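One chain follows as structure tokens, the form predicted alone.
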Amino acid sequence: MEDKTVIIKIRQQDDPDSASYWQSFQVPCRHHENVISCLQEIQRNPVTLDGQAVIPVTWDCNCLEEVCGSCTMLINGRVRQACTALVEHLEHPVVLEPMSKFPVIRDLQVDRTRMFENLKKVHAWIDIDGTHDIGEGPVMSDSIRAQRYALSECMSCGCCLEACPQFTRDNTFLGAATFSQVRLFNLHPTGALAKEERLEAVMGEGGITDCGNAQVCVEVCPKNIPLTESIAEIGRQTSLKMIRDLFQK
């Protein structure tokens, strides 16, 4: 493939309170090369379509190999991670948007915390249970072990949060990436010893219940984390607590 020119149209916004506009840029495009790589181009060389010298684009980024999950972004139109994002492979011009579900700090970088302090809110993490050092814990089955390393490969880009109905930026649903860190935890031998406190968590507002099953957290998941069979699963599990919580009363 020839070393061509590919125009980059980005929705920028200079702070979290400001209004957004359009930019657009032209940028070599070469064989494989990513999105990522063009924004690297424009910041280098932050001059306009129009030749107007701009102050560069902000946008984050790590791995540069869809692990980190730090470059989620919206790529004409659809979510997904920039760095795996081949232009050549795009439709022309190459349009970059924000995740709308987050609040925008500057141009394509939002503010993902709430993400995180979903994860506080269901205890999304292994208590230390001070046995590490007796000798080896337990022992998982095959199975158990393949589940848990498909859904620990969650790497809370947001993807799943950007396309769901449900997840909107004035509500309080948790979503697929954290029921999905439920799961995970819960499957564990030493995680199961706060499953209770979890299930509590995810029957609360904003919980399972309200996911309305559309489907879409599925079908953007970069990892290809089987979303719908861990809401299902959380589902299970919180109407058998509910059923152990009315008999013990």
The other form holds:
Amino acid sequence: MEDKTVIIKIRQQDDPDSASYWQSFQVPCRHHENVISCLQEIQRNPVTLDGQAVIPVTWDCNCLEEVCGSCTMLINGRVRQACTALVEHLEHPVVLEPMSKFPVIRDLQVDRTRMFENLKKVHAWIDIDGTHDIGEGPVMSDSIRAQRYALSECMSCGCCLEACPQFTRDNTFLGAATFSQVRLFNLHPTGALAKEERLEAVMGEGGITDCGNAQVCVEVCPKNIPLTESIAEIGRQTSLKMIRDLFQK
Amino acid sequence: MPQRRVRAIIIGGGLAGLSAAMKLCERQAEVQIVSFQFLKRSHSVCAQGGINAAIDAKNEGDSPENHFFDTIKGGDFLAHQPLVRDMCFQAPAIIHLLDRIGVPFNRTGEGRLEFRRFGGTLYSRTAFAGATTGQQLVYALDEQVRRHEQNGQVTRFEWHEFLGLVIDPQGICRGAVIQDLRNNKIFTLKGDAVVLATGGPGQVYARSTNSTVNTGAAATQAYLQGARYANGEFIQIHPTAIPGQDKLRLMSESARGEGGRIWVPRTPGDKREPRDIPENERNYFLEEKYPLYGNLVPRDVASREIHDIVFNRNLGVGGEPMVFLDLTHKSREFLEDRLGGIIDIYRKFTGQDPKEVPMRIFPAVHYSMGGLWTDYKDDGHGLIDHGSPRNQATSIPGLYAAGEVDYQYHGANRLGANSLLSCIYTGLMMSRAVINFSKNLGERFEDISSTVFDDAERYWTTRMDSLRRMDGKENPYQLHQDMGSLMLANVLIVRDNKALEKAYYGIQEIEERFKDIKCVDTTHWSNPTPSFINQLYCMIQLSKIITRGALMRDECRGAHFKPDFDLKQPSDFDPYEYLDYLEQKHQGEDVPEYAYPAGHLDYMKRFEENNRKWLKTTIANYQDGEPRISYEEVDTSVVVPRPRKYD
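Output the form predicted in complex with the partner chain next; the form predicted alone has already been displayed.
Every component of the complex follows; first up is the chain already shown.
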């Protein structure tokens, strides 16, 4: 693995309003090296393939071990985390692009604020009386815990939304990640007390009925979250609520 | 008239910052929270194994008092005891709170909290959510902060960076200067108190288990503005991480807590596949040397033993600096359920499945026991007076610190699963201090002349602009690598004064080269480079604190190991002999040599003398460009410091 190099072709953009352009770089590639290491190499030696000194590429990252959700980008056309994209397993040249469903900030950085705003819309938290010592939490079976844990690994990386044909820049579709959070909080004994409110939030425009059932979300999720199960389950919960509401009026 | 709300500015959105924000909101404060990124992405998400609380769910006879003693002993008696004791007594309530806000902790058959073993204790004291406990805690606390945000009590300044403190002519901190990382605008936030919850400084080393944001720059900036920095030389090297080029990814201590075994082949350079090496040709060196604690000795001990087996005894796997961490004797289902998160990480970064083959691991820089000096007030009974405004206060009035950025809870070595606890404990505990301090302020920030804020803003605008204009020859990112490599080579597990001196000169050279930096990005939109250059400046200052502290401390204590000053504990020594010796001395009796096995009395005298000299907190003050080091007494009012032993 000595002295190997790799060509990285990157779609760059100076700011949200300007046009994008491509630049290519040749960087050394060692065993087990990931895409982030290549980008760091460009920072240390920002010279393009044709020898031009340029400004280094910008990107977002933090943990480098796929738990923070920062470094999502399109790598050879596929949305994924750059930290777990090992260069020796990728087709060359390696093509990097920013996510397309979120506004570009600069180069590979995008603005995913919408995902966090959606969490507010669906009441993605548990209401407690206070943080003071009022004893143990609710008793819960380990199998429910295991279901919740799988959903709670969602790191808001946005892969599922990037892949979803229904989720676009100009609509209000909430998307798989958000629906799955509704399921997560409705599964908690205390969280379930606000179940109706959460379901109402996903029954309006951009809600669960807008899902086109393309099922690509679950394929791209780096955490293997059962997103399509979540969508089905929230669909079921909203249907039941509709029937309940009908008879209660 | 409605009551004026206290306004607190929190820098950092990991566990400490989020806990402080949640508790301050509950106490009706107005909170502004600043972070490089979405709070949900903070470094605390990297914590894996769990969080300690002596709930004694398995009827082993555990208690907060035991938790306290294990923590103090694990830290080689360098931590202030009332604080640690208070934290351990609060721990069960903290776990129950986290459970109530929805953390998916693993559970027992009865549906209650499950606990597992961790290092430095013989009890099952660690609550956990798979092997991504830190991530789960961050999410639950972030959700609570979002709930308060919805009520209008919290303003998030995500994608903003802390640059410096606003300090008025009386020396009181009145706010913070921050920069918008998108449009690069610089402005001030005004408040009654500022809380730094900015985590650790792993980036001072070229490779560590830390995230890229962990530069320690915010704490160092506070130090440059007059705050005291304490115990900087105590850097934890975690025994088990995956070797790598950009990062050394952590393999949680929980792998050993769940039965993982460390071993090397008995034959140097053995090239066989691990599964082909029979039991009797394997050296389970931790289990052999420490029969009582085995693979769960504290981290400083385990890292030193791995270092020894690899470099002094040349028994690294295949002749490389690596040892096996073996889980293959456990069932796949068990591993997937309890350790799935870390098994995935190992698989994704090495292509091998730890359920099938032993992992290859090596120690890595992980955590800083040291940090900003902070105060406390005990209640006279071995616990903390929670109403005191002194708790978690730095030496700058109005500036508080919580989490890894403070120094008080782990002494010379942190026990696993105590960091999540100390982060959340300090975040919650300090809220009353912040409120009481703010309510007792004579002048409030509204009364302070606007020139104080304008000057601070102007200083930073000029400073960042001058960094942006630097047009020398050094690439700042390369210079950072060079500095970090220097620290890795000289200020790590085994330390000696020659190498430390060399490192200090090396850092001064880096500081010279810093003046010749070229700012490789001079744009005005989402430009990370000037900010990185500023962080690099801080990292250089911080590496001086660490290195000088290490150079001056001529002893072995916890993670700080200088073989030249090893007290050479006799192998058959029992720590209770030392308590007996002290008791006899206390009663004014002559202690005769023959009362103890040969050599023990001498050792105890050496130990006593060493503690008299070095059982002290290291304090660094910034003066004329260098750290000035002094020492301060440690509060040992609850248990008597004694020699550590784990076999």
